[in-house]
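First comes one chain, alone, set out as structure tokens in the form predicted on its own.
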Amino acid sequence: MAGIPGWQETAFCQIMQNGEQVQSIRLNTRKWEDPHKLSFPVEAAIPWTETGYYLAERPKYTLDPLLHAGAYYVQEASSMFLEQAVKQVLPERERIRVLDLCAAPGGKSTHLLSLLPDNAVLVSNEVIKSRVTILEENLIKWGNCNQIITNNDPRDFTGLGGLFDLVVVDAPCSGSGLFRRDPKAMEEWSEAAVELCHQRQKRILTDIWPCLKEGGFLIYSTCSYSMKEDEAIADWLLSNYNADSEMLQVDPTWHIVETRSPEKSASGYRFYPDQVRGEGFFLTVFRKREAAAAPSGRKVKARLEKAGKEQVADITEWLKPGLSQFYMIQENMVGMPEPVDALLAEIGSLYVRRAGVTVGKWAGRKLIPDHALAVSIQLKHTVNRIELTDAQAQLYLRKEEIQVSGSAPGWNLACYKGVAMGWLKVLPNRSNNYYPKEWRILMRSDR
């Protein structure tokens, strides 16, 4: 740490030793707007984001139905500074294409979706197959349909050409910024790990740079204090590519340390836990000045079977306007807005896990709605709803049977405090719980 910009040894060591755990969340304002009506109290707003809040203590998140319904996301406060970068370099975000390259578990992707209009598209990619599952779950719960989830190595994007207006690389790093929150990270840290991450970060940026448009922006971040993974990477990029470093406006009361890289004077922003209420974090922004690469080779367009006209007509009673294309992927109907459909045609060579919103399966002319439809912000408010008590919501999340009376027969949305959690099918003598079995919780409330 010696010589790193902004590091104050005494104060830093004291805050690390006291073991304070900072709790913070970010609201999904498409589902929940009032932080004071959550299931737990908020303490203060996080100053660099409009939707983030500090909590006085850690709630039992697993037992909170609003978390599972996508009303908020539990996220480290410093990393929410992404919002300032996006808003300042891209004040106009209509119809842009964004790539979140290292997206799991979904914190920055859900944040980006909240910052993007419905006619923009976000591609959330995760190279590690085992981590795509949690990314997919969190993005489904967030409820947007202007998204594509992919599972590819960064080099798979190299030949796509200049498709993206913004690329976010929250790079794999040595993790020193997480030492206070995760003591295990200390055990895994070494100088060799820093060097390995430095080389990996350069490889990732080399692979991804060609798919950024001319004039497009790259936001690079780590949760490492190491200059080799932060300012040195900025110097390396500016030395090897025709790019500009972008300076952000930072309120001095936030106590974020503004740095300059030693060789190219690139602007960087460092977060120290003794100076901000959050963990260690670094962010820097670049603007691409060189011409974007042309697509290499023949494009492979995904072969998708269009849904039948009768099925599309039947689905209109479930969905708000905005989805222009409907496809049958295996047994499921999937709906997509036009910008997603257009981008999907250009990235057909990638492995796509999910795009748009999965509507459901068909049994004749009857729809068996998918869980993604239940928690989608695209679902109409006219769908029958059942408001669950806290005790009923706990049963629902454990995928147990719920006794409901006086509800309309057939498909109903199981809701908690007005937010949809999933489907219940009401039958004459019982109700069937359609919460995804792989997401069910095992913890029980002690209330």
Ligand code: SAM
The other form holds:
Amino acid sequence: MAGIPGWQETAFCQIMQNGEQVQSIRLNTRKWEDPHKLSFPVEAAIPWTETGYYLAERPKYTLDPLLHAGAYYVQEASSMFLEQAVKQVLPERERIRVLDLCAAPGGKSTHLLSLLPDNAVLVSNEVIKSRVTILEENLIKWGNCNQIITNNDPRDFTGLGGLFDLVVVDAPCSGSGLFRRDPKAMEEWSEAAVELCHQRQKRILTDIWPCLKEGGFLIYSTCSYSMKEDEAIADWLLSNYNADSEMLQVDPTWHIVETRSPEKSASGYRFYPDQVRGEGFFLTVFRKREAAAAPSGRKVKARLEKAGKEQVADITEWLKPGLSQFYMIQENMVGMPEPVDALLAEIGSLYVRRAGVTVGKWAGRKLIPDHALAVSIQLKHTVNRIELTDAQAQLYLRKEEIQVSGSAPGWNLACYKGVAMGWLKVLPNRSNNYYPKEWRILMRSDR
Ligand code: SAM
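Okay, that's the form predicted on its own, but what's the structure of the form predicted together with the ligand?
Up next: the whole complex, starting with the chain shown before.
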């Protein structure tokens, strides 16, 4: 690491050896506002974000119903710096389109959804199929409906034309920034891996550049200390494309190292664990100065079957205003805001895994509501609710039976501290637990 901007060898080595594990979470303020009423104490606010907090120690997250209800996300503190870039560059404009290209498991995507206005659309893409599952789970729990989840290689976006106002590339990297958190990552690190990542990062940026609008922004980040994956990538991009490097305002008391790339003097922001309370991270922002490419190739129109008028009328009693288009996708009814529908029509060639919010299935005229609807911020507050005790919430997450008495028959929202966890169907002599079986927790609080 000798020669890397801002690196202070002695302090860095000391902090790596003492092995402190920094714990941090970010609130979903659309579901939970008060950090002091969480199930564990927060220690301090993370300075570069309005919703992130350090914790004094690691709670048993798996056992916390609020995590499963999407009230917060467990995320590394340095990477929340994304907020500064988004807030400082993104214009206050209607119907902004954002692409999070390397999105799983969903840290940046959930953060973006909290930062963007409701009429913006976020496309969260993940190339590795097995990782899309966790991305979907985290985004369902976060509860937004202005989102599309895709499972594509970056090259599949190339021909779409200049669709996006902002593209976030949180690139796959050699991971040296996470050495303190995961010492095993050191064994996998090699100079060859850095070179491989450097080549892959250039390929990803080449593939995605055409789908950024003229004047649009690209946020590039890694959790690597290697200049080859950071400043050298910025130099490469500015040498090959017509773009400006964007400078961010950074409070000096945050101790983030501001760097300039050796060739093009691009502004970059480095996080060292001995200087900030967080892991290694790098972020840089570009603005595209050239005309965006026109869409190329055959336009594939997504064929979606519209939901019936009666079904749409029936569902409005469950939903807050905002969803304007309803489709039947296989047996499920899916609702989406108009800007999501409009963008879907332009990305018909992609493999769309999910869009908007899955409302549920119909059994005759009766709706079987989907879990995504229960945890959606689009669900009306007038739906019947049952407040669970801590012990009942644990049973609920394990998908065991819960005894409830005096509740309205039919569909009820199982809530913990007022936040929806999922559905419970109350029958005359029992209740059915509709928590998704694939998300069921196995851990018990008494072990
Ligand atoms: N942005 C995520 C978050 O905040 O939770 C973390 C993303 S992680 C640093 C990088 C992601 O890039 C991984 O999910 C990985 O599967 C994906 N990836 C790996 N190879 C890729 C490639 N060739 N093109 C695009 N993404 C790739």
